[in-house]
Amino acid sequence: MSKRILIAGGGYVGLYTALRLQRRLQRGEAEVTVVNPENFMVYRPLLPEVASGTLEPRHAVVPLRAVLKGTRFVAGRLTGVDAQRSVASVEPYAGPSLDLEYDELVLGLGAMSKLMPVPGLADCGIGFNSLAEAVYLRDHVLRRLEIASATADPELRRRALTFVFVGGGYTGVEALAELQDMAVDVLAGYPEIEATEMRWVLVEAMDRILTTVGEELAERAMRELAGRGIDIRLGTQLESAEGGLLQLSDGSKFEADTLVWVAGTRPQALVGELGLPVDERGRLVVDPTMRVEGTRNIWAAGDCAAVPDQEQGVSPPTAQHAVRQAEQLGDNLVADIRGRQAGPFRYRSRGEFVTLGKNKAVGEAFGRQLDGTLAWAARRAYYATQIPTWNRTIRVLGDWLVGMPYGHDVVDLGSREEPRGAFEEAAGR
């Protein structure tokens, strides 16, 4: 009888584990089911370029149904696990809850924004963890330029042209750098606005940005950002954001229409509700083979798990580590099914790249540090070849090649947030 493998989550862990199984399993060995609320996987390293408009949003995602041929896909959300009965509860888009039995369960539930108890943050802030947020931010920034160019109110103008990002890690630095680069590039279409009127602020609680990369690389990135007039506040925290009035721990206060919260992530809340062991940060406790502690048939990897790492204690939450964890996890599942011993996860980073806008980046690959256009081109080449399927690789390369000779597009499609607006207006509502 073939084994039933259930994979909860369609991110890096879910997709790459399923792909590994798809390649290695023999016919009839196992039935694989992937459960995810959306029928696509977001290739997150490309989100900053989605936000700046240099990449079509649909090209930064991988359609799960098209890629995982022979794998059952269920559009729904995991809501619970009965480890004793080996049954997972899933809530689909509509209709009653499903009970899915499994012989092996993989938890790749990812992470969510880690919010702090900052007054006003929940009302004013926006994250940068999803495709929708990246697309929204691009339209939002362009809308602020439209507001500033059309108003005679100096306070409204100053508020519209102030953009604050809280969190100086990968996500915060790349999102801010790409959006600031886009905003400066499109100013030729806004003769009413001077570049010096825009205020871009990066707030970081630590004494340096990009703490997961080498100090020299982080310093290069900071020099690039500072040279573009970006206000970097190190050792500083956001204390309040009520009514759009931002108060920082260094005593400064100013109003801003744009507050992007990118100060870290935490495992999905469901992880702590499954009755499985978690560490002090809410991550599932797993052994080196990624089997959840105290279980025989539950595995976990990615941002929701504390995967042991020989060099750093616990694997960092990066895309390249998640992909390699998933591939090892797929191999371990095949070994377990065939009665063999599962192997431990081991991986050494091949390098790091940080995009800072068009033709701008810093990076380190195989011990060599790069910056400027060379780092930017190397980063693009790497990610274009890493995104699953040649279909997506060609689409991404096409976007980049077509866009290279031209500037950023100034089209604001924010009206898509209210798609029934025109219809309701016609109906007299």
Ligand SMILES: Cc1cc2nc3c(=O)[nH]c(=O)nc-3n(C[C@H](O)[C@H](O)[C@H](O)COP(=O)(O)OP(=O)(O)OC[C@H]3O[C@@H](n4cnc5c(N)ncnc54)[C@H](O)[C@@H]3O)c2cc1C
Contents of the next structure:
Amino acid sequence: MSKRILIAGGGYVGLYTALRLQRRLQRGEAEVTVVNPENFMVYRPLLPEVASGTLEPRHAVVPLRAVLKGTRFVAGRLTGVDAQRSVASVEPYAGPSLDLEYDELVLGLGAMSKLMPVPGLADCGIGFNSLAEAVYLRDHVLRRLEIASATADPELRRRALTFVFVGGGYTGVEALAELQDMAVDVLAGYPEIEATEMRWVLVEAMDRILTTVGEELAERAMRELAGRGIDIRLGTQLESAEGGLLQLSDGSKFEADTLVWVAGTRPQALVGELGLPVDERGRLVVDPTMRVEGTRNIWAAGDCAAVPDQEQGVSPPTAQHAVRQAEQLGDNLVADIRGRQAGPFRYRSRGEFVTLGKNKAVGEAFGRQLDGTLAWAARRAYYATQIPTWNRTIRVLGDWLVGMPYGHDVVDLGSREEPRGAFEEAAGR
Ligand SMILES: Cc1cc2nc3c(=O)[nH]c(=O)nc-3n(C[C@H](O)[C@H](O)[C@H](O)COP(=O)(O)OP(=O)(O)OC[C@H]3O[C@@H](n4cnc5c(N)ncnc54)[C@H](O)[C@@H]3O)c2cc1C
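Now that we've seen the form predicted alone, could you pull up the form predicted in complex with the named molecule?
Everything in the complex follows now, all chains and molecules, and the chain you saw is the first one.
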């Protein structure tokens, strides 16, 4: 009888597991269903470039229905799992909850921002994990330039032109570097603002940034950022953000309209509510084949799981690990269905890149360190060829090629957040 494989989460783990199954399963062997809140997969390493406008938001995602041929897609959210009965509850956009029975369940639910108990943070801060946040931040920064250029009030200007990022991991560094590069580039169109009025601050609790990349690479990135006037505060923490007044542990205090919290992630909250074993960081405990401990037919990988790694103890939360885990997971599901042994996850990282703006990056590939335009071009070539389907590759390359001779686009589409405003005004409300 055909097995029912249910994949919860349509990110790296969900998409690449489904693609692997699509390729390996024979007709009639299994029916695969993917459940994800949005009908696209976000290619998260491209989000910093969405924020700076060098990539169109739609080009940095993969449309799940278009790539998952022969796989059922359900737009909704997993809300619970009854492991005894092998039934998953899914909440669709509208209508009653669905009970989906499965023979094998894959959990690839990803991560969310990990907040600290900093007063005011939840009211003033924003994360940088989703497409919506990247698109919002771009418009938000451009709107701050408009605000500053339209007023002579020094306090208002200072507050609008102060951009603070807390967390010096690659997400924080890339997001800050891309947005600062964009803001500096478009400043020529704002004669009312002096470049020195803009203040970009990176706050990091540890004594170095980019702890997941080699020390030399991190040092190069630091030099590049510091050379651009970015104020990097190492060994420093955000202590309060009440009312937009930021207080740092080094004693400094200043107001800022922009506070981006990128000081870590944790598995989605739901993961801890499923009744499955989790470790001290809230990640699902799995064996080397990615089967959840104590279960027969539940598997997990990616940012929501602690996948054993022969080199680092537990795999780091990166896209390159999630893709390889998903491929092995797909193979393991096929093996399980065919009554064969599942294999362990094994992967050795081949390198990494950190984008720092247009023509600027640092990276390491096959043991070689790169920086500047070479690293930037290598990074782009890597992502353009990794994103699934030619359709996306061409759109991404197209955006980059068109953007090369021109500066960053200055259009602020922030009004998109209130699309009914004009209509309600017309209705006299
Ligand atoms: C800005 C940014 C830049 C990054 N840059 C890099 C990089 O340069 N290199 C690198 O290797 N890694 C990078 N990463 C990390 C990488 O993106 C993650 O490690 C990777 O996405 C993990 O894959 P995943 O499948 O576990 O989670 P995700 O890709 O996040 O997918 C999880 C999916 O589950 C869905 N989901 C959540 N809750 C539910 C639910 N209840 N029901 C159903 N679906 C649900 C989510 O909507 C999402 O689609 C970056 C991450 C970010 C945020």
